[in-house]
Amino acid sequence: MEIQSVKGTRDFYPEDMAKRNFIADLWKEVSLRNGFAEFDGPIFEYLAMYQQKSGEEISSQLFAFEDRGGRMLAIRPEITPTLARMVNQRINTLPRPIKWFSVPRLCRAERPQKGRLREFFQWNIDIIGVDDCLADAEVIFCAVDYLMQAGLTSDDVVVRISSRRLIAALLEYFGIEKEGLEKVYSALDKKSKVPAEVFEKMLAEAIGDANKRQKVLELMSVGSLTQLESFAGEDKNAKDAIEELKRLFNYLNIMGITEFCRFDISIVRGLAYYTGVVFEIYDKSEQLRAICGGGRYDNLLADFGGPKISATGMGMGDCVLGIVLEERGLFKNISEKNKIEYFVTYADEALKSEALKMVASLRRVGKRTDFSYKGGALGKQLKQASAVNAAMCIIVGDEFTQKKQIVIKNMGSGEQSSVDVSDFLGRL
């Protein structure tokens, strides 16, 4: 019986693992240089923790199981609840602001499709304890910093920014009851993801009053912050939210990433816990799901039994990101970066021990080095060096016996030269 991998998961062969490491190593590098400290938690938690955040229906969207003690557990579908739990446990000892990042493996029980799998890796960064939208600007900057470092430009990706605080204020100003806001958010979040007639039907189910529904449709067509002011009237909450967005865009301008960013009222984010600035990053072809999404969630720690503390963050999965990087040809230099630097060969079996000493010496000074286990004819060893795409080949042969020299061959150009072993190792 041939056993296949589980649908919605991936096998990482070496060439795939190199791409995964390219993505994750850069996530860590960018996080650290932006002042974030790494954390992690268990791969499974109590199911009740996710139900507390997202309701009973979340159980069908994740992998839940009963352990031998009769406790209901779940493999983590996201890391934010774990973050909230961990911060709450040490809330009185952690220095603020708390700037943490994580690169967890996550699992969600959903239908696999392009850019969406059951198992994936996700970069999360969070800032806890800063009220000002400068923290939101830093989260957005950090995400853009990564994308630029990976080789993407403003011609490739766009950050679409909105505000749940603003949308909530305007919806209430239009006369929509607070109790019905979540249904409206859910419909608005689908606006760019479903056909127009489907969206209008969903909106009609969420907002029965035709006049109110028309106001919402007009709101969703707004293209700039200045246009919004006519919708806000004299409503203080809405006007304050507009001013906050203006400050945010000013920060982004100061940080030099305005070309990546634009206001988009249709960005709502489906999760209920968002309370302020929200954003999503898309590739400009708009053929894929969001590369990244996040926003402010000022109530989450309190929802998990802690104090009410401001927080903002984002998550970037590896699936859509990997597709975008592949399509832009940005993985092409990975094999060059990871290639074997030196392949050590020997012309005679009697020199095998000297070749192994050379291998060990090179590895100890940090050089990626390999050799042939079988040995044999020098020509076969050179072919193996070529097969593993080694940059240089070291030949331990007659020169070593006679003069303590080795031959170094450039596998790209074919040029070779003899050098003293002591001089070569000394330079390394």
Second form
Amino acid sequence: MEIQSVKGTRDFYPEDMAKRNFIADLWKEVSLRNGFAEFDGPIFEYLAMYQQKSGEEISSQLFAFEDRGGRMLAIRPEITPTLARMVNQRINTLPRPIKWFSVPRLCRAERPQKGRLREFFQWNIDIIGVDDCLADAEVIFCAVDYLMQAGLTSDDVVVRISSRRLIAALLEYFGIEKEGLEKVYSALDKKSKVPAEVFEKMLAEAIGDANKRQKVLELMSVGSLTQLESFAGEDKNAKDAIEELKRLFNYLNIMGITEFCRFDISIVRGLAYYTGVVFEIYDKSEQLRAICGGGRYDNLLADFGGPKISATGMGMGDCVLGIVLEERGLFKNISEKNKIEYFVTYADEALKSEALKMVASLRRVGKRTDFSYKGGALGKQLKQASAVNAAMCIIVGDEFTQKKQIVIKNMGSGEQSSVDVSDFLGRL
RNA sequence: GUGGGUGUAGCUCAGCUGGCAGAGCACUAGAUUGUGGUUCUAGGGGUCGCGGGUUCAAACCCCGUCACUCACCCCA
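Mind sharing the form predicted together with the RNA? What's above is the form predicted on its own.
Okay, now the whole complex, with that chain kicking things off.
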């Protein structure tokens, strides 16, 4: 039986690898220019680290295994716990704010579908130790900075922003019981994904009282921050949360990315550990799941046994992003980047050694250089040069024997000229 | 966990009412021993996912099974 690749994994042939690198190289470049430092951790950790935070549901989606020493381990499904562990270990010596990024390879044993695989890469950036929502603004800016750099515009993507703190305060203000909150959250999360009737039905199951339900329905139709204030009344928690969002949007405006950003009260982001501002970035076609998601999680370090220090961050996977970039035709110039600069050919077998010397010289000064093993007719060698998409060809032939010259041929334009070998090597 | 779709050459897919296994692209070689991409010619490459059944005869019909894929659930 032929061995095939495992479900939900990908093989990266050179042309696929070029796309993957296009995505990941840009992640790194944008992280660095936004002031983030790279870190990484092990690809597997103790299983318990992922279980303590999440429970059965999530551990069933882990690739877990036992090592020879009987330790229960798991391949990392996310890097945030590792980040928390690493930061906690050095919390007293790290200068703040801590701005770190990583591009980990992650595995989750979920059922694969469009934009979701079992093995993928995810860009993570986190800012630890800043309470101000300026940090949240910077995380959003960084994500948008990347998408713009990749060639996407506000016509292509939208950042939907809300606040867990705001929702929690308003629901409490409306008098909705704490026990029912989870159900309300998951109904809100569905709002933009299901028909209005279905949404209202879900809400009815979550909230018994018709008056309260009506208030929530009205709340969900709010499209701007200013409309919100009438709902908050004199409730201090709600007013504070609105104030924070206003400041966030002000920062986003100052940073010049307002056109990408929209307040959207239906964004609640799973139910995990978010405590404040939350956001998701979507492709405007609305056909795909989120490109990116993030928000504030102020209990993160404490949850992993550290001090209570605030944190905010986001994650962007390569699957949905790759689909978007492909659809928009934004994988540009990727075949140019690593292509052969010089392909050295020889017109006569007797000149093979001279050609090889030339190859070695070019490689030693850092030029991407190749040649034909088989040699043979010059035409064959040039054909091979075309096949590997070489930019220039060097022909070692009679000119070399007679005048110590080589022919340099531009494979794009077809133009060629003879130069002295010593001049050519001297210019490199 | 639930439901749909698809499995035929390396890739994308045709294949009629059951009758010799096909095309395009890609690959290799030649036309072409000092000039590539285009073109032309030739060639290699198949357990028709797998197992069983019906039939003189199955890629095709029936039963089972596996894989992949899309959607739901979930989504750190």
